[in-house]
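Consider the single chain below, provided in structure tokens and representing the form predicted on its own.
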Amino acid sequence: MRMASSSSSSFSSASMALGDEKPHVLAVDDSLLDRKLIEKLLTNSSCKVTTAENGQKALELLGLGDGQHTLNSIASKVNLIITDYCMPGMTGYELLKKIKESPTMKDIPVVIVSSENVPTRIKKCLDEGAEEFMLKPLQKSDVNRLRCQLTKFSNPHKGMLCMGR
């Protein structure tokens, strides 16, 4: 089983008003190789992808940088955020906390990924509001499950084709 754990919260239908549009995912990872892999997997799964090399850049893209307002950001268009846990400057956990503290961003599902399977770290992220905690390297099946979740909450009838959750 690839997923380390999942939270009991569900994707917010308010942030999932996709219709027939491609879901927009913000992928945050300090490793260029991992960013490219995630981007390729998501693009191949019919997602639009924006990437950021660190937590601070992600916050700027979301309009949550110092002195920023969300008006000219991608925030209103992002349906899911995938972030690495271990990054210099700001960890994925710290990014998650900032997103969940924001009144405008708190409903966007955040998935934490890590190459380290540390139960206390996983629990801490899920308790703080992460949708899921997945182990690297991400695979097509992981992305398919996330894509299926996005589809299920944006269009419940299409989601019936998803197996499992």
The other form holds:
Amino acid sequence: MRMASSSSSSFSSASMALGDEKPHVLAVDDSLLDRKLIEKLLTNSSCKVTTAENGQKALELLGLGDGQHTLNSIASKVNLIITDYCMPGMTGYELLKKIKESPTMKDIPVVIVSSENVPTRIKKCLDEGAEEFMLKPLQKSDVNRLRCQLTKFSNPHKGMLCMGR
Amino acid sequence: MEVGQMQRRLIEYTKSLFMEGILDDQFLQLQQLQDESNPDFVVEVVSLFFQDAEKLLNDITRALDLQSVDFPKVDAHVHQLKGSSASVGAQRVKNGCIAFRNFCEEQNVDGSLRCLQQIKQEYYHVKNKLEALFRLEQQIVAAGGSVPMMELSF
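Which structure goes with the form predicted together with the partner chain, now that we have seen the form predicted on its own?
In what comes next, the whole complex appears, and the chain from above leads the way.
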């Protein structure tokens, strides 16, 4: 677990005063309804959001698609990836694995969300390196909590988010 | 009817939907997400639910009509419907889906057909109720009033 340089463990509005320092979240879900929901939840919490409808598109956005380079992708700007577990094609778990296998992306926290509370599924995801497993539908309190934790998970490419006063 | 009366009527109407278990807390979460930057958020999300639900109910109906039912496929559709209904707070539809999945697991065609009927009824019920709710809101706004926020505890 990386140590944040800030001594404050709770989110304070002062630490995110910088206009372009909004955390950038990549949200992956095959349901348009759920993408719309998570996007609103996140933007209401002052996050910048990019959505993807499946794992393949998510990987392409991160520059991890076949034959791609991370250079022109959003990879260096993403602070958190939230992905649904049950998706056709590539599941959220498979996406998680691919992200953790990438030298450039492996440190980006990945949160898995699912409508089903299956202990073996949860364990599998956490063992593979998921930061958290959350139940759908996500609520404001869930996003507030993630938002707080984001100040601790700073993206090494972006530097520390919380100045800590 | 003046604005205050309409607002009270809306609150009572909404409350009744919760009391009857037609809507659950998730619907309130949606309302709380709505703001001036996206004043039609709830209507938009609920419309997506209506679209999803109608397509999925059709798909499920067709799938159950086949000589040899592909239960994993039916289950996948029901899972999606469960997700959408849960996301908007359509509690009875969601609960119907949970029951339905048990029949899918048992590969029980008759049970599935009965469940599907039940879910269709619940869906059209919540659809009517929500459309009535949105109409009430529109009337308030048209009369120059603002839509009251539901309290979380009642």
